[in-house]
Ligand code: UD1
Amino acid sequence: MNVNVAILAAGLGTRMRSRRAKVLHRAGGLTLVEHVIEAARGVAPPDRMVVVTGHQAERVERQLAPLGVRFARQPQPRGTGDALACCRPLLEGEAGGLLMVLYGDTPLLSAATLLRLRDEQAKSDAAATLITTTLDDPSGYGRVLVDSAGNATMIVEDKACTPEQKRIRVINSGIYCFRADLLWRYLGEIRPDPVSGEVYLTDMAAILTARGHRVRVMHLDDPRELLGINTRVELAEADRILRARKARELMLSGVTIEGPETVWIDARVRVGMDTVIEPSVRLLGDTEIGEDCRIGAGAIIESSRLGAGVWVKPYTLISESTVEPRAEIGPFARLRMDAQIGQEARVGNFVEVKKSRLGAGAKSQHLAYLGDARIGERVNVGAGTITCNYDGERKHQTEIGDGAFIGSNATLVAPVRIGEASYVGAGSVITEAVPDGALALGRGRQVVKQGWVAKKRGRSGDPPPE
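The form predicted on its own - chain by itself:
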C-alpha cells in the first residue's frame, strides 16, 4: 500500500526564544526536521513526503531541498488541520493509500515506530491509527478518550478537559496514519476553534467516529520518542539522547568508544569495525572513518574521509579533508580545505596542511605550514618550513617532487617547483625552480668576527658578565 507523509513544520516556536525557525535548530548533528525526514524514509521515499512550511519558509525549504522532499506553504498559522489541508493539491491524487502525519519538531521518532504504525493501520479496517503514550504529568497535552473496544472516540485538548478527564494520563502524540480517501472526504468538516479560530486536526477522531469509522490506538511505552522540542532545555535533552543512541549504534557495530558519555558524534557519521575512539572526540557532519583506526582524545573531525588504519593523535583538527590508509596525523595538527594525506604519510605536531596533497610516505613532523602545495612521495619537510602561497592578491602553488628533502626553516615562495630527489638547505628562502637532484641554498653567507664582543663592551663601558 502506498504511503505518503505530511510533515508539519510551519510553526514559529516562540518558546525557543530564537530568530531562527524552530525546526532549523540542531540536535545530534541535524536540524530537527531532518531527523523526522530520516525516520520517515523507512515508510516512504522523499518524493512522497510533503513538508508544510510557513515561518521562514524560504530558509526551511532551502535547507531541505537537497533531500528531495516536496513543499506546501501555509500562508497563515491557522492550526494543524489547516496545515494538512495545504498539502491537499499535492497528495489527494493518492487517495487509495495511506497518509501519515508527522511534526517537524520530534527528532527522536524512530523509523521502527513509523513502520509499526504503517503496518498496524494497513492490516486494519480502521479509518486511522494514532500514536499515544502515558505520561506521569500529562499537563498541556490532549487526552485520548477510548471506548470499551479500545478505539479512540475523541481527543480533548488540555484546556477543554473536565476535572475527570484531566486525570487521564494517556495523551495524544499528534502522529497519525490515515486512510487517505477518508481523510480527504471528511477533513473539511473540522470547524475552527471558537476562541483561537484555528483548525485542529485532533477533531478528526470525533468526526470519523461520528461517521461510523474506527480510530485505532497504537501505544508507545517510551514517551521520550515522542518528545516535541519547544525550549532550549528540551533541545539539549534531545541532543543528549540522539548522541547516546549514535554511540550505542557504533559500539554494537564493532567500534570501541572509551568514555562514550564524553564523545560527540553526529547522526551521519560512519565508523569502521575495530576503530578505537578515545574520550572527548567530536566526529561531525558527513565523516567516514575506516576500520582499525585510532582517534585520539580531543580530536575534532568534520566532513572528512579517513582510510583504514589511520592514527589521529590527540587534539588534532581535520575538516573537509581526506586521509589515506595507515597515515598518522598529530598531535595538535590541523588539516583543512581539501587537504589530502597519502598512504603512510605523517603530519606531526603543530603542522597545518591547507588545500594540499602529501604523497605516500611523505613526512612533515614539526611546526610547518603547507598551503596550496603538491608534495610528492617520500618527501621530508623539515621543522619550521612554510609555503608562501599568497602574494596579496592571488594564491599560488608549490610543487615538491618525489623524494625531495626540505631543510628546517625553509621558506618556499610560490609559484615554485622543487625537483625530485633535490635538497633545500635549512634556513633557505627559495624563489626559483630547483632542478631534479640539485641542492638549493638561499640564505645570507655567515660571517664570524672574532673578539667583536670584547671590543664592543670596551667601547660602551659595560661590565663583563659574571
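Predicted model, so just to flag it, every value in this text is computed and none were measured. For clarity, a rigid core is taken as the largest C-alpha set superposing within 1.5 Å between two forms. Positions refer to the first chain, counted from 1. First, how it differs from the form predicted together with this ligand.
- In the core-superposed comparison between the two forms, residue 138 has its Cα shifted by at least 2 Å.
- Relative to the superposed rigid core, the position of the CA of residue 261 differs between the two forms by less than 2 Å.
- Comparing the forms between the two forms on their rigid core, the Cα displacement of residue 151 reaches 2 Å or more.
Output the form predicted together with this ligand next; the form predicted on its own has already been displayed.
There are no partners or other molecules in what follows, just the one chain.
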C-alpha cells in the first residue's frame, strides 16, 4: 500500500525563545526535523515525504534539500490543520493509500514504531490510527478522549481542557496515519479555534467520528520516543537520550566505549569494530573511524576520516582531515582543514597541521606548525619547525622530499622546496631551495672567544657575570 508522509515544520517555536526555527535546533548531532525524516525512511522513500515549511522556510529547505524530500509552503502559521492542508496539491492526487502525519519536533521517534503504526492502520477498517501514551505530567499535550470500544472520539488541546480533562493522562503524540481519501475529504471541515484562531489538525478525531468513521489508538507504554520539543530543557533531554542511544548502538556493533555517559557521538558517525573510545571524547559530523583504533580521552574529531589502527592520544583536535592506517596523533595535536596524515606517520604534542600532507612514516613529534606543505615519506620534522606559509597577503607552499631531515627550530619560508634525503641544520631560516641530498645551513655561525671572561674581569674589576 502506498504511504506518503507529511512532516509539519512551519511553526514559529515561540517557546524555544530563539531567532532560529525550532526544527533547526540540534540534538544528537542532527536538526530535530532530520531525525524525523530519518525515522520516516522506515515507511517511505524521501521523494514520498513532504515537509511543510513556513517560518524561515528558506533555511529549513536548504538544510533538508540534500535528503531528497519535497516541500510545501505554509504562508502563515495558522495551525497544524492548516499546515497539512498546504500539502494537498502535492499529495491529493494519490488518494489511494495512507498518509502519515508527523511533527518536525519529535526527534526520538523510531522507524520501528512508524512501521507498526502503518501496519495497524493498514489492517484495520478505521479512518485513522493515532499514537498515544500515558504521561505522569501531561501538561502541554493534547488529551485524547476514548469511547468504551477504545476509539479516539476527540482530542482536546491543553489550553482548552476543562479542569476535569486536564486530569486525563493519555496524550496525543502528534503521530497519525490517515486513510488519505478520507483525510482530504474532511480536512476542510476543521473550523479555527475560537480563542487562538488556529486550525487544529487534532479536530479530525471528532470530525471523522461524527462522520461515522473510527479513529483507532495505538498506545505506547514507553513514552520516551514521543517527546515533543518545545523548550530548550526538552531539547537537552532529547540530546541526552539520542546520545545514549548512539553509544549503545555502537557498543552493540563491537565498539568499546569507556564511560559511555561521557562521550558525545553524532548520529551519522561510523566507528569500526574493536575500536576503543576513551571517556569524554566527541565525535562529530560525518566522521568515520576504522577498526582497531584508540581514541584518547578528551579528543574532538569532526568531519574526518581515520583508517584502521589509528591511535589518537588524549586532547587532540581533528577536523576535516584524513588519517591513514596506524598513524599516531597527539596528545595535544591539532589537524585541521584538509590535513592528510599518511600511514604510520606520527604527529605529536603541540603540532598543528593545516592543508598539508605528511607522507607515510613521516614524523613531527613536538611543537611545530605545518601549513600548506607537502611532506614526503619518512621525513623527520624537528621540534619547533615552522612553515612560514603567509607573506601577509598570500599563502605559499612548502615541499619537502622523501627522507629529508629538518633540524629543530627550522624556519621554512615558503614558497620553498627541500630536496629528497637532504638535511636542514637546526635553527636555520631557509629561504631558498635545498637540492636533493644537500645540507643547508641558514643561521649565524657560532663564534667562541677563548678566555673572554677573564679578560673582561681584568679590565673592569667587576665580578664575572653569573
